[in-house]
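So this first bit is one chain, no partners, the form predicted alone, shown in structure tokens.
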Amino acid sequence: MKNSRIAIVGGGPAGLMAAEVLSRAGGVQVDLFDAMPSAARKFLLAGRGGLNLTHSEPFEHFAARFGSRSSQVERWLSRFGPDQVRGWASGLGIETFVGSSGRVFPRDMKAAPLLRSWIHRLRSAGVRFHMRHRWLGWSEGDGGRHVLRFGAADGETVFEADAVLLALGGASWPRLGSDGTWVDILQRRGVDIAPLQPANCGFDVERWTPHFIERFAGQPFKSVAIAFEDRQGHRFERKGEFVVTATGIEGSLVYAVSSLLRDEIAAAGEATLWLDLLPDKSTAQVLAAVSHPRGARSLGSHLKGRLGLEGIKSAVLYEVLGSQAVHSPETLAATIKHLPIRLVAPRPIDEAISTAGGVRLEGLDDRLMCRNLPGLYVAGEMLDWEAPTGGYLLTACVASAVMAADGILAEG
């Protein structure tokens, strides 16, 4: 690819990492385009919560986190995985540490210093940034080159490239540039795309009562466990916490099982999540406590005194059981350990943390080039895969970009 012009469309982590690999090769002019006024806005917003870069768990466990796409993603990670992410950050002068959960963060828990250093290094390497350039598709080219159209502040412009790498993100952060408008452009060129769906998202419940919403919307369920099994027998069980919303539930514990819940709702119209309010106590222990004579005490006082059950945990029992909770200790104990929450819909994609669906990997070669559009590569969240929270998404996004950039260089 000596003396070639490479266009990268998308200025998030995947686009920036592809620019880094390509610019290091030498003899290649790299031009990066993005619709926003500045690069990596979603990356910066994520950094407000501490910027979870990757995860420290063993590689084989890390690579298994990507569901049906684990075998493909493992290939990317073998080229650029969690250890390489930490080394890359160190090269930018950013020290990292492993938190108690195994997640890896910058020592100062900030995204901005890393991003400033990264962009400075890319500019020094000759990468040219074209901000406020919204990709509109292709013009007719010749000689196998790609002629790209962009909407810019001073009108439409074109850019001719020998190869193009698209890293436009999903559709879950439209105000930060990830709006999914690339779907129609690529479908018109014959690229096979799986429908975009919310990932790591919240869900609407069948119904919360107005009283429950008024008192508890925004409050967390802490020290609980959830269980779910779909029609295919995929089972999920985990302790943690999540939050009640005005329409349903969201939060880290819900996000961890969101792909199974979303797909079950799509297939069956609903999904029932089972909540254990006291995961550290057995059903027999709970039954003994609720069966103990309570005298003149109210049921709420009895549950608080015998089990420490109060507030939102006590209130959700009445949401499910109503007056039955007063009359049946067996039903009450069973529900404390196995409380059903009926979910009817995922929240809209623009509220989700990330996106599932995208350019199907079956339409790409091993280097992530479109089989029917030679010279067009795709990386990052645009691809048809998904990841849980915990640094997995960011790591696999940049890993796919390294794979695609390697493919561009190998093509030459």
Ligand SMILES: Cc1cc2nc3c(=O)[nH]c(=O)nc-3n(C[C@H](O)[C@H](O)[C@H](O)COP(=O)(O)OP(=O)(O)OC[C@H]3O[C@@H](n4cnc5c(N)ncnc54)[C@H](O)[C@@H]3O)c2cc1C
Second form
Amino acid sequence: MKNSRIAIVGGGPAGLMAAEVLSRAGGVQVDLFDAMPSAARKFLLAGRGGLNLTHSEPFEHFAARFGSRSSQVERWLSRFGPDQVRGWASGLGIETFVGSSGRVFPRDMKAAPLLRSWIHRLRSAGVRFHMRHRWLGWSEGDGGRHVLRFGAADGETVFEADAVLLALGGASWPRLGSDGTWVDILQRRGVDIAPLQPANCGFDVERWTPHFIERFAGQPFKSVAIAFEDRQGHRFERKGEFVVTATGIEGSLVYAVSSLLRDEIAAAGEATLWLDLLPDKSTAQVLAAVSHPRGARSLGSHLKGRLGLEGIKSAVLYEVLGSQAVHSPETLAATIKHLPIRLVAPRPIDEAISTAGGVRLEGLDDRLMCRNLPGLYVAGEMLDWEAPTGGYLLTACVASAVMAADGILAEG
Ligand SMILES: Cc1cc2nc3c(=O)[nH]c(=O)nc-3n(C[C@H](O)[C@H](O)[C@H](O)COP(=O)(O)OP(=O)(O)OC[C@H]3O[C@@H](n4cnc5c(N)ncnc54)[C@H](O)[C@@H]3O)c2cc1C
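Return the structure block for the form predicted together with this ligand; the form predicted alone was the one displayed.
Full complex below, order starting with the chain above.
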């Protein structure tokens, strides 16, 4: 690959990391293209949530977060994993810390200083940035060479590269640049792509009453637990919090189970999530409390006084049970511990944190080169893997980019 021209298309974290590996190796010219006026807009948005770069849990646990793709992703992570992510940030002058949940963040919990320093280093290493260049595909009749077509401000332009690395992201938050339009282009060239689907997404419930939405949309359920079991017997149980929306639910606890819920809804048309409003109390304790004579007190003040249930937690009982709740302590206690929330649809992909589906790994070699399109490498979220939130997404994106960039260099 000496004196080769490498085109990287997509300037998110995966594309930038590939540019870093390639430019550092020397002897190649790296040109990076992106449709947007500036790079890594989704990465900057992630900074609003504190920029969870990676996770500090043991490597085996980390690698297991990628479900059916764990063994493939583990190979990338063995080359560039959570420790290397922290080392890389530190090399850019950004120290990281481990939060109480084990998640790793930059000390200032911001993405902009890291990105500024990163892009500055890449430019200094000779990477040429071509912003506002939307990749449109290959020139017809390019005879297997990589003559890429771009839509730019002053019309269409072409760029011939010796190798191409695509890092075009998924299809969530399309206004930040990743809109999944690459699916058609690659399918036309015979690349096998699993349908793009929302991952780490919210869900629509069968029904919230207008009264409940008016009072509680945007409010969190805190210190609750959820449980779900799909028809294959995959079980999920965890404590945490989530938020009520105008049409359903979203938030970290929901995202954590979202792949199971999404797949169950696709298979069965619906999924029932079970909510425990008081995970630190047993059903017997709850039953004793609700059965206690309440005299002239309303049920609401009884639940508040005896169990600390109020606000959204008390309202959701009425939402599910209606007036029956008042009459049966057994039903009431059982529902407090095991309240059904019937989900009917995942929220659309453009609202999701990330994307499942993408370029199938079976069509790629170990270095992430398309078997049927020599010289074309793929990295980042546009590959067919998914993971929960917790720093796994960014880490796997940059790890796959390092793998693909290594592959390009190894060609030489
Ligand atoms: C709100 C939010 C918060 C998040 N927080 C975190 C977090 O804290 N931790 C974490 O690990 N992950 C987080 N993520 C996920 C993480 O940001 C993504 O997984 C990651 O950015 C994907 O990197 P990528 O480089 O593969 O793709 P992207 O970051 O999506 O970059 C792809 C680039 O390709 C460009 N592009 C697309 N199509 C074309 C085209 N046809 N021509 C030219 N350019 C094109 C786009 O403009 C974009 O710049 C968050 C996501 C969201 C939406």
